[in-house]
Each structure stands twice: as C-alpha cells, then as structure tokens.
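Only one chain is given next, in structure tokens, and it is the form predicted on its own.
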Amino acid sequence: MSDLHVEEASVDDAAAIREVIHSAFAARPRLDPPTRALDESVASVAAAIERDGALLGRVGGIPAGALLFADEGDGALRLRRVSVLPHLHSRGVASAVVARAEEVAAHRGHDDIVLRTRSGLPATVAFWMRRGYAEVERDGTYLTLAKALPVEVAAGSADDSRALGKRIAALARPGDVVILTGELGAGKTTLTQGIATGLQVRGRVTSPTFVIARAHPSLVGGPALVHVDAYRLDGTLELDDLDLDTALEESVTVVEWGEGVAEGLSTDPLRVRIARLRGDDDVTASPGGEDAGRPGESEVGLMDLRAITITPTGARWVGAGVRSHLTASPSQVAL
C-alpha cells in the first residue's frame, strides 16, 4: 500500500490513536474477561506516548494503525494496544505498523518484543506467529508471545568473523542448532572455527565436505561440536543422515550450507547468512585431501567486508541477550 506511512508518534497525536484503538477494539469478538482498552482516553494515550512512545500509520493522511510501547527496562520492548480500523484489515496495516516497531526496537537496543493476547482470537495469535513470535507463557486465556531481535553485524576481517563465532559460543547451550547461509567463500567455516574456539573443543575444523559431518569433542567437560557440510545434500537433513555416535541434544550443531535443508534438527534454530559487501576472490581453496574439487572456505585469505546476519528463531532464544551480546565488541557493530 504505497499510501501507507507508520511514525513515532507525539503527544498531539493522542486523540488520533485513541480513535484507532476504540475502533479496533470494539469491533472484537467479545472475551472473558472483557477488555480494557475500550477504557482508554486521550489522556491516558498522551500519558503512555510521553512516557514511552507509540506508533501511528496513516493511509493518505488518515490514521488507520496504532500501538503503544512499554520499556520496563529488561532488554525488551512490550508493545500494547496494537490496533488497526477493520475496514481496513487484510491491507498490510498491521505487518507495516509491527514491523516499523521491530525497527524502533532494535533502535533503542533492546534484545526483545513481547506482547500479550489472547487464545481467544486465534487470527490474532496467527499473525503473530507468522511473524516470528512464540509462545513464552500462558496465563489462562492471556498469552504472551515475543520474539529475539536479529541483528546485523560487519566483519572486517577472518579475525572479526572468528571473534564473532566465539560470541555466539558463548550463548550456546547442548540442543543448540546453527544454520549457516553463504556463497562460496563467504567465511562460513571461518566463523565455525570461532564456534569450536569459544566451545573449546577438539580438533582442528575444516569443511566437512565428503563425510557430511565431524563431531568435535570438548575439551572441558562442554557440549560437542557437531560440524555439518549439506552441500551435497538434496533432501531435508534428518539425525540419521549423521550417523553420529555423539547425541544432538547434548551438542551444539553447526550445519553449512543448511538453509532449507537442516530446520527439521531443531524448532529454534539460530540463522546465520553471511554476505560479502565487496571485493575479490581472494579466497584459498584447499590444495588438496578431502576438499579437494570444492572451494574451500578452512583456510580464508585476508577478509573483505562482511555482513553478518543473525536471526533467532524461536522461544529459545529470548531473553538470551543475543543483539546486545553480538554487538559488545568494539569489532562488532550493528549496521
């Protein structure tokens, strides 16, 4: 909808906004217990605006979709009131107003949105889940969902992407599962070795290639490291394909080449796309052995400019601190 313009809004936008949310909420099936929002005034909108701020979409001009924030200072964002006119459901309104707040979140550094509905309003619970957002608590009809924050970071060099690998260790625990996406010689085993660094694991990491994975041993009474190359692989990875004797949920998996291949490992995969911004193809490839035939990507010449994408996926990772944690480097900074 090209006429569709969402921005913070101001305390002279309070009357706007109470109009939105009195029409979307009314307009609701009735629930047990019944609303408060239809409770909301001028005032009190004003209040929540100049204490914590809002949003208000205009279609031509005209408000159409609103919400307010609620910052009680525990790394995330609560988002309250999320309204939008009902004529003018199924618009893009409610994706553009939502998405606009993930913006303003991860703006003000928080690590997390969550929000709280109701079971009652399945269409509601579906857009959200659509969204990215999972269940954290129940509370007999109330639900609060909420959803990790990607965040992009830059990588100058194979150092940076090791260091960032090494971070991402650091918020691992067994179960966890990493998805790595990039074109050939993007850095994915680069980072890898960072993930085996900060685990401290066994054994020298390489790209799998022919053996479809390694597992690596810890060293100090951790989780595994279980290096997975799908290149090859045609069809959805699944635990047999491993044929491992070490046991996936007492490890963290790293999968290569996994997107669209190895979400059957885990409901709450972390997703890692690695992008080159510029330059050349100073990438060594392996002279020979096991990957030999392939570019390699274990032996990374001087790095050129990195974006390093990393999306949480799932309950898993809320209120794990994932934007602020990446980003606490000096090195590593959020684009």
Ligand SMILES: Nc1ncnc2c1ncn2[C@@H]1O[C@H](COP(=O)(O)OP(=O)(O)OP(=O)(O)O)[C@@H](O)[C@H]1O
Second form
Amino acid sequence: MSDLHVEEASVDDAAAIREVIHSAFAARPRLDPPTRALDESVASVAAAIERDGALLGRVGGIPAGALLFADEGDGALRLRRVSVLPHLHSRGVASAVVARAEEVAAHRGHDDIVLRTRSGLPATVAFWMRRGYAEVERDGTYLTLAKALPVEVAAGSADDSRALGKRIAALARPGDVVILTGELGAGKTTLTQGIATGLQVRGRVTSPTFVIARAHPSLVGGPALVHVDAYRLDGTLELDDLDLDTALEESVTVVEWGEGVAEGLSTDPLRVRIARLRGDDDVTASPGGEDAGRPGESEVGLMDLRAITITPTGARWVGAGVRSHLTASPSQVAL
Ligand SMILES: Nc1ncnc2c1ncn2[C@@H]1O[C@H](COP(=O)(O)OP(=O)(O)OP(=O)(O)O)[C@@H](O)[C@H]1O
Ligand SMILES: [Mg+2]
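Would you mind generating the form predicted together with this ligand now that we have the form predicted on its own?
Now the full complex is given, and it begins with the chain already shown.
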C-alpha cells in the first residue's frame, strides 16, 4: 500500500492508538481469559507511549495499525497490543508495523523482540511464524514468541572477516549450524578461519577441494569444527554425505554454499550472507574529486568492503545476544 506510513508515536497520538487497539481487539474471537486490551484508556496508552514508545501506521493519513513497546531491561524489546483495523487485514499494514518495530528495536540496541499471543489465534500465530518468530514459552493458552534480530556489519579486510568469525565462535554451542552464503571469493572460507581460531581447533581451514567436509577437533576440550563446502553438491545435504566420525551434535558445523542444502542439518541455523560491495561507482567516479583522499577511504579499502549479514533463525538464538555481541568491536561497524 503506497500511502501507508508507520511512524513512532508521541503522546498526542494516544487517542488514535487507543481507537485502533479497541477496534482491532473487539473484532477478535472471544478468548478465555478475555483480553484486557479493551480496558486500555487514552491515559494508559499515553503512559505506555511516554514510557517506552509506540508505533502508529496510517493509510492515507488515517490511523490503521498500532503497537506499544515495552522495555523491561533484559535486552529484548516487547511488542504489546499489536493492532490493525479489521477491514484493513491482509493489506500489509501489520507487516509494515512489525518491520518498523524491528528497525526501532535494532536502532535502540536490542537483541531480540518478544511478544505474547494466544494459541487460540492460529492465524495470528502463523503471521508471526512467517516473519521468523519462534515459540519460546507456553503457559496455558498464552504463547511467548520471539525473534533474535539480524545484524549487518562491514568487514573491510580479510582480518576483519576473521575477527567477525571469532566473535561468531564465541556465540556458538555444540550442535550449531552456520550457513554461509556469498558469491565465489566472497570470503566464506576466510570467515570460517576466524571461527576456527575462536573455537581453538586443530588444522588449517582451507577450501576443501576433494572432500565435502573436514572435521577439525578441538584443542581445548570444546566442540570440533566441521567445515563443509557444498559447492559441488547437488540437492540437499544429508548427514551421511559428510562421512565423518564427528557427531554434529558435538560440533559447530559451518557450511559454505549451504543455503538450500544444509537446512536439514538444523532447524535453527545461523545464516551468514556475505556481499561484496563493489566500490567502482563510488570510488572511481570521482578520482580527483573533493572526496579523494578522505581518511579511511583508500581505493583498496572501499573496493574490498564486504557487507556481512548475520540472520539468527529459530528459538536457539533468542537471549544469546547476537546483535550486541557481533557489533561490540570497534572494527565491526553496524551498517
Ligand atoms: N572482508 C574482506 N575484505 C577483503 N578481502 C577479503 C575479505 N574476506 C576475504 N577476503 C579475501 O577474498 C579472497 C577470497 O576469500 P575466500 O577464499 O574466503 O572466499 P570464499 O567465499 O570462501 O570463496 P569460494 O567461493 O571459492 O569458496 C581471499 O583472498 C581473501 O583474503
Ligand atoms: Mg571457500
């Protein structure tokens, strides 16, 4: 919907947001226990906005969707009273509001988004699942759904990529699967070398030319690294294909070219996508221009820059602090 706009709300929007909440929740099926959303007053909504903020989506300038934020100081940003006017369902309003909420959460430095819904609302639960939210808790009819937020960092050199790999290793636990995506020469093996350093495993990580997978045992009693290169592999990856003595539950498995082939290895992989930012346009377009020679913008640096997007999937990464951990280093600038 092109005339759809979602903005962070001010207390002046409290009455409009209360209206959207009331219309949306009044139209839902009756649940037991009944929702308290209908008890929200302009004052209670204003207080919530004052405390932690809110979003208001408008279609053609008219309030159409809303939610309230709640920050309980545990790293997660909670979404409350997620509401869309009933006659605007399936028109992209909810998606736009949630997308904006994820931006706000990342901008505020949160790792995760958390919300509660009811098992008696299957369409609502399906809506969240499609957007990558996973069930983390069930208490009677109440479900807690959560999503660990993705993070994008810049790596200007192979060493930057290795440093990021090392940080990923610090997050990893036995049984984790890291799916690496990126064109030829994007730096997948380089990142894996950093993971190997972080895990303190034996052997040099190289591109496995004749084998699909290689196991690197731990030197410190931790998990082994299983390094898989699925480039030559057709179809999906089965455990048996790997032909390893090492059990994946006791290892951290990293799969280059893993997208679409390694999904069978884990329901909750950490997806890492490496994109080479070709600086040609920006850099060579103005060789003698006023930007030339700006500190930190050598041709080499910009030409070789990688944008690395880490997308945690599934409940495994909720509460793991992925975003804050991977952006904590000064050399890893969040894009
Ligand atoms: N962030 C980076 N910045 C600049 N150069 C990098 C970066 N990461 C890796 N490189 C360099 O890019 C080249 C290719 O890296 P690497 O072999 O890791 O890519 P790959 O994605 O594994 O390739 P393949 O598709 O063949 O498996 C190497 O010379 C490496 O040093
Ligand atoms: Mg490689």
